[in-house]
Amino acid sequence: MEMIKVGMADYKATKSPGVLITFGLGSCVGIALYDKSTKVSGLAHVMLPSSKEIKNNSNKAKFADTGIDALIDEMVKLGARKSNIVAKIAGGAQMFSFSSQNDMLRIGERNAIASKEKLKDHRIRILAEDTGGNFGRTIELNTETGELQIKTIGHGIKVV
């Protein structure tokens, strides 16, 4: 099966068969989307919650608010039906501890919240979520089954 790598601040969509993989999710969030009927899948690796908070926002894939929109558009171009798309998300860790309660430093949690809100705006159901903690994750989306494998350092491997 073809292995398609999705980099940081990137997204990719494909038809089955294939595996979409992204490495090193820390505070970033991986959004795996899957249309069971057409087996069109997509994976985004977003770094920040909102394109509206940053001046240099030309890379849509970098932000939850614009990256999810772009990924859905890409999947629809490949034949996915938006009403059939479901989601699984992972990442959003707090990799470092801070004594401050400054919201700007809680980037992982903010990424996860922004991703969930954007998926809700699109009426896309979240079937599974593995967010938070203080450890990195690597995720692989099987485009044939829609299964998401989550590998974590020190916390093992699970499939959701």
The other form holds:
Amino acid sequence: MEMIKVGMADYKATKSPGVLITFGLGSCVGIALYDKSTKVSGLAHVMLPSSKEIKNNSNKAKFADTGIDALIDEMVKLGARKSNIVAKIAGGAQMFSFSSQNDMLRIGERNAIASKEKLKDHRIRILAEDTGGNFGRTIELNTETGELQIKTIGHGIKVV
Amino acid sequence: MVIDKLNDVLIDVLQEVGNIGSGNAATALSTMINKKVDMNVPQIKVLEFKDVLDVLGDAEEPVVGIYFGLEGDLEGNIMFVLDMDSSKNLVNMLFGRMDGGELELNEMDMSALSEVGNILSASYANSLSMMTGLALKVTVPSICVDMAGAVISVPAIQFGITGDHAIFIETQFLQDENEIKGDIFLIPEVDSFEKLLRTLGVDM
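Starting from the form predicted on its own, produce the coordinates for the form predicted together with the partner chain.
Everything in the complex follows now, all chains and molecules, and the chain you saw is the first one.
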């Protein structure tokens, strides 16, 4: 099956068959969207929670809010019906622990919260969530079945 | 933004920064393990975010990342990255183990690696201080063993706030017999990056 790679601050939509994959999610969050009826899927790899907090926000794929909007648009263009789309999300870890009170250190948690809020705004149901912790994740969305494989180092592999 | 239009002159200046910083760090490492350590010419990597995850090669390969904040007149981070074999070889050298020890890194190994990172990044920062006259210090280290992509994404996110590129000043270390291969990254925050260049006499 064709592997479609999604980089950091990037999103891709496709119609089955194929696998959408993004490597090494740390604090970033991967948002996998799937429309069962049309088999249109999408995967976004967002690095920051909100485009509104930041002046330089032309790259929509960077942020949870604009990234999810853009990915949904892309899927609708490929024939997806928005009301059928469901979501699975993973990532949002804190890779390093520091004692200082820097807001940037909670970026993983904030990315996960922002992603969930945005999905809620779109009335998209979240079927599975694997966020937090202090480890990285590689995720693979099977566009045929909507299954999401989550791979880690030392924390196992699972399919949700 | 200056990092979106780096020219040859700027790249030369930054390579020199990397050279001096990591030259001192290499000397410190060499003293610690009592073996010769070489380094490559520093690479100035200005990357779009989608390319960041592959900067260390395979994004899923496990690595040890030791991460420091840079404080004082410049803000940013220093990150020291080793692959698993190199980490193992390095702690074996430090502890004088002949048999290769256990396969996994234990707590003592991790704390030894943090300490090595500490000495390396402090030498890096000191030489930058000497070169520029700016006061710099490094924070206590934080260490993690995980996928290369996830480790390197941490400093990259900082750049996401101010722009669409990440800049890494990367120098590769090579111990004589190829037993230790590592990377040291200087990752200046954008404002500090411009300040650093100004201090070095680059006209912007």
